[in-house]
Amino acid sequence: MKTLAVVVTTSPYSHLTITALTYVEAALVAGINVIGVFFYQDGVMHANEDISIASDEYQAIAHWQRLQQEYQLPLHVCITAAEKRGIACDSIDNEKINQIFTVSGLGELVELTTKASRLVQF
């Protein structure tokens, strides 16, 4: 069986952030095993609890929770990455974390890699 992981490093509100939406829904209703979404560098403003999007914009971070509902889509967010842009992840409820979002590092990257037959990044 095929199976992706993909990587987004791309803010909630950049035009990629859509495409990289669209490329893993039409992959999960193809039946392709998507085991996981990293979201790494810029991209982990998606788990950011505080962001506002204008309600006349896409609203990326509705979309992930819909696919993350609909087929389980483990969607991890680079600790790291979070904390260096102001995403407080020391906490134990992490209450700036959207719940649909997994705290992770590196290694569920490196992890995802392995596993993966196909790796993409937006």
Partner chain sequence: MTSTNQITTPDYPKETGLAIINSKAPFSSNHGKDALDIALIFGSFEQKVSLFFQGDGVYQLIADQDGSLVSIKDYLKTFSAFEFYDIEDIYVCQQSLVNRQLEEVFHIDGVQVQTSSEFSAALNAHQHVLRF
Second form
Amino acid sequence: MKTLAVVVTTSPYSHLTITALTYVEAALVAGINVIGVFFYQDGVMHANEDISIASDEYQAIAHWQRLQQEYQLPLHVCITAAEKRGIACDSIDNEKINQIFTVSGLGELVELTTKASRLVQF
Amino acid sequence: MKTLAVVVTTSPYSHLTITALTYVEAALVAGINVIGVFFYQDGVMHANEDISIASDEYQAIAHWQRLQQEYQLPLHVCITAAEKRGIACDSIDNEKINQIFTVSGLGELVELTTKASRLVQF
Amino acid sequence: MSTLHLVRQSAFATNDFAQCLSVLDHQDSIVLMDDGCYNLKHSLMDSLIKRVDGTININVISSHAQARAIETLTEINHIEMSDVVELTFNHKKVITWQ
Amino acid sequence: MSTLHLVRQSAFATNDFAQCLSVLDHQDSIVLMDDGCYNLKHSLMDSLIKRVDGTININVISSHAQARAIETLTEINHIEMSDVVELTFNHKKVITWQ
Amino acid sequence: MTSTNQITTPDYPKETGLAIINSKAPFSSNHGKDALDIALIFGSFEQKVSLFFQGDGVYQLIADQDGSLVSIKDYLKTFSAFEFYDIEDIYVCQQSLVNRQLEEVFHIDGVQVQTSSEFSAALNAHQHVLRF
Amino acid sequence: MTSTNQITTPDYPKETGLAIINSKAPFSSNHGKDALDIALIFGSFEQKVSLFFQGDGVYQLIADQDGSLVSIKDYLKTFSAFEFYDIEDIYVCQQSLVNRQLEEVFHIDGVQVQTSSEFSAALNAHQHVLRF
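Next block: the form predicted in complex with its partner chain, after the form predicted alone:
Below, the chain from earlier opens the complete complex, with every other chain and molecule after it.
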């Protein structure tokens, strides 16, 4: 079984994220089992509910949401990196975290890395 | 009259911001009239109320606040750059904006630039 | 095959591509993507093409090069993102140079 | 005096210091700060010191170099941040290379 | 003393306006767009602003680019508004073009290709400089 | 067919664990700290993790640094915990040291200085690679 884990370190308003998204979608379309995407460093900005990307720009977050729903793709956001960037994770309702993301620790990255046959970073 | 305007483009958790702060404080101590600091690009992350910097790390935001209070230093945050980074500015109470910052447009940068005898970017 | 190298930065701006080349093995493959496409015109690429004498598989993502108006070289394979996925599993591991 | 150049990046990692040197005027001054301190050991610095023959004022922020355990050169002035403020107003403008 | 001061006064005109140096390629970061936003605001306030392209920044000027191929909204198209905003001084570093094997074919008119010393002199004619 | 397959099987052991390449200097970005956090988590889960230092990343290993002089909490001190976490394989690129005129004096023990081909071979012994 071809299993893939992906680490994303670029923000939703970075054009580099488009490449990551295109790659992950191509993997899913090819039938690869993408066991999870782990958002780290500035990648955690994706989980900020209040991000407003201009309507004529690439809608990175909406595209991740589409992949998450179509393919049940797990999206993990690193809690330490998120708090550092003002995305509050400590309240019970996590009201500032976009609900398509699972709040995870770095332990989740260990889990993904040991399970995946390939790990790719963007 | 020596007047200085400063542009800060690095985030509160970037070590590069310490250099900017040290410079601005040295200017104030030297009696320079610092007419304003304009936070642009990732610099606007300073205005996010929810940023939590670990207690043993450099407290960039607290230091800006100290300078603002001791020297009545105007701190401007660029609204477009802030919204892009999920720091909501459109509500009347601006509840996510740290109150030491004035929400400004790029027009404020024009004003600072034309008034200042020196413009320094960090 | 050994390692797949994803090169995303301009060698005219940063030292990352040079670092990639210093660990490159003769079984490895390279994919130029994003600003890595600019490296097609860099002297490091000329040296690489001469040095490897065809043993290293060098690829560029067509749309990324075309968006930047970069003419590509005949020694380079033009690929799509689906090919990058295939290369990912044709190699033992992936290193991203960004 | 003309322009004050604040150099904040390592020339071993990025091309920015080279760009700074290409616009450097003989009346200008340089301050190495942050990772710019690493440039003390770069060949571009050797060439610069030879080229300018003492006409360019080259400075490094002592604490920034010392934090990085970089030995500085005798041709370079060791300064503090208050000196950078003074240099700001001794020159007509400031360019930050970051 | 007065005459001595006059002799040392530089013979170039007093520096005015803002110079913006663009040093990043167009499609991988937001620096080019962030610099453009500043340039257009200065233009709309009728303040002098000039644009300089150096290093990988010269890629912002190259003809026949198409961001839509990589799903990027192409801010480079907005460069055609420079004339409307009276942004007339657009300088590009010749050496940066040569290093990158780029021809002097740009997607806007009026770009001035300059040697390093010309580029440096043009920069010096401005009061303030920002670099992105 | 079976024998042919066996002949092409590489003679190095099966790749295991994670290699982390550090490519950034310590005090101007958070990359070094972000990489360290991953290394320590892998260590605490008893997963094999090795650290590679290349390019400006080699500055992270140099002796006698002191972040406190520039008000930076010095994460480099945490490198001394590697032994506790059974992180034993620490490789540094010799060429990167030479280019930067750095001596082979480090603030932790057990650093292996390697030629480019040794460095490359050590990387190849790992199943996954992240770079910061």
